[in-house]
Amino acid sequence: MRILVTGHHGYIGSVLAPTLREAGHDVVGVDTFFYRGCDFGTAPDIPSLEADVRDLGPRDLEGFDAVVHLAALSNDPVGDLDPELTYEINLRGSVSLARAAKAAGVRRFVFASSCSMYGASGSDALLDESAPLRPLTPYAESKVRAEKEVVALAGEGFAPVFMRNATVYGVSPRLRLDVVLNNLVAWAHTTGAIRLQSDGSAWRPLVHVRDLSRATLVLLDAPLELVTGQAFNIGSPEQNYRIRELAEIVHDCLPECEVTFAGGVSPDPRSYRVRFSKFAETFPEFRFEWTAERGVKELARAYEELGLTLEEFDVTGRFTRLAQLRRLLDTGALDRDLRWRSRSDGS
């Protein structure tokens, strides 16, 4: 299968694209390369096009059997940078890409959505794909609205499927330290303390980046009648955690590091437990291989081996998406619409 992966140079994409290629697929990436130079180790080379997803049309997608759409302003803090840009890229850009894919004859369209669209559940009940969507941020709202518009395109040989991903963790060549487990281990490694930014009571479902990549393969290979127009929560039931439980898991792995709280902490309103039975029942042969405990050990080992410093983590923000975008804006490399002023500025 010939597959185009948008955002292949990002945190998930730099693991997922090589995984697809190792499985025997012909993979091409497309990326704006906002995070060029923000490397954590090395990644395999993937043939790629340097382009903004907002600019892709049918001619760019001709000859592909599938699109895996990861490209987005990637989390809640980045979404708050400019809510209108979040809707332009994550919503309108995604819908435009899906329409272009359908016009080009692309058969499968795997859309990276998010469990964050469940927002504030108001209880500890497990939420399945039919649960009310209560997005609390522009990022989550953009995913809700994009799903609604893209699913309306299903049919006439076009099969969109939606991966409502749990919060991702794990080592990647384009590391992110603004996701919860990666962040907690980074605080422990660089400061000797496990620092919580909230009171730790909120629920988060987790999924390892490699398990997510393997789940994407399953959806690409599945019979179309099983996946067309469907949304799947991606994660495992054992990995619904309260934030404070994750802090204790980090402490168990790194017992010399004590759990601390940032000043003036309060509950995080984004709190949801997620049911993952739909994916498990549809694809009973699939097994999620990673746990938070195993992930903490992997992260701690990688931070040690590759020498993650407090300056990289908390000062330069090289592995924090909002900090990197602000740096590119402040230096004039990007304009207010998050477009390169010149391609050389991204080198």
Ligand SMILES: NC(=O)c1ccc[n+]([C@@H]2O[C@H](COP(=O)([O-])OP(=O)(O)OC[C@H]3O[C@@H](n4cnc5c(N)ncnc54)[C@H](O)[C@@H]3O)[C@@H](O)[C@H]2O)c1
The other form holds:
Amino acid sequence: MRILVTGHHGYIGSVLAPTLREAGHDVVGVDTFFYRGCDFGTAPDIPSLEADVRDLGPRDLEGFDAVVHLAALSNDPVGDLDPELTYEINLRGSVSLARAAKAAGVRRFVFASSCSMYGASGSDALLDESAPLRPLTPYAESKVRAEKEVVALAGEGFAPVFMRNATVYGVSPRLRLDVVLNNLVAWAHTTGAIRLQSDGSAWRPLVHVRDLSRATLVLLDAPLELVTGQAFNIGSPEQNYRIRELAEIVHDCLPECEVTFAGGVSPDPRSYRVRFSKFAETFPEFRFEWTAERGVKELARAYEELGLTLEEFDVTGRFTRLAQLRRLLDTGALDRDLRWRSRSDGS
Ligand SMILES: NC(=O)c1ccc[n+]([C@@H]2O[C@H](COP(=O)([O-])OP(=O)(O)OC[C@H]3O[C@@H](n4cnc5c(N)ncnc54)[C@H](O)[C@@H]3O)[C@@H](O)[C@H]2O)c1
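Pass me the form predicted together with this ligand as well; I've looked at the form predicted on its own already.
Time for the whole complex; same chain goes first.
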């Protein structure tokens, strides 16, 4: 299959795009490269186009069998930068891309959605794909509205499918340290303390970046009647954790590091425990291979081998999406719409 991966240069895309290629697909990436120079180790070389997804039209999508759409402002804090930007890229950008894909005859459109759309569940109940959506942030709201508008395009040979991903962890050559498990291990590695930013009571399901990449392959290969217009929670039942349990897992792997709480912590209102049976029952052959325990060991080893420093983690913030975007705005490399003032500034 010839597959266009948007956001292939990001945290997930840098693992997912090579995974699709290793499975025999012809993969092309498209990205605006906000995180160029933010590498962690050796990054893959994927043939790519430098473009903003907001500008892509049917001609850019001709000849592709499928699109995997990852490009987005990818977390809640970035949504606070200017909520309108999150709606512009994650909602309007996604819908116009899906329309362009349909017009170009792309058959399958795999959209990276998020379990964060379940928001404040207010209970320990397991939430399946039909649970009420209670987005608490512009980021989560952008995913809810994009799903709704893109699913309406299903039909006439166009099959959108939505991956409601759990929070991702694990090593990637475009590491993010603003996702919870990667962050806790980074505190432990760089300071000797596992620092919680909340009281740790919130539920947060997790999935490893390589399991997520393999799950994407399954959705690309599945018969269209199984996936068209469907949303799937992506993760595994044993990986519904409370944040404080994650801190304990990090402590078990790195016992010299104590769990500490940042000053003035309170409960995180974003708390959701998720049911993952729809994907498991639809694709019974698939196995999630990672757990948080294994992920912590992998992360700790990689931080050690590649010499992650406190400076990179907490001062320059080169692995923190909001910090990197702020830097590009402050230096004038990006304008207020997050467009490069000049392409050469961005290289
Ligand atoms: N990482 C997680 O825990 C997680 C969980 C659930 C869902 N997701 C979703 O998965 C997708 C990928 O997440 P990630 O963690 O790899 O994020 P990321 O920030 O590391 O990568 C996003 C990529 O998209 C690119 N991009 C952003 N805006 C763009 C635009 N307008 N045009 C072209 N490229 C653009 C960026 O340059 C970057 O390379 C996102 O849609 C995110 O919402 C991520």
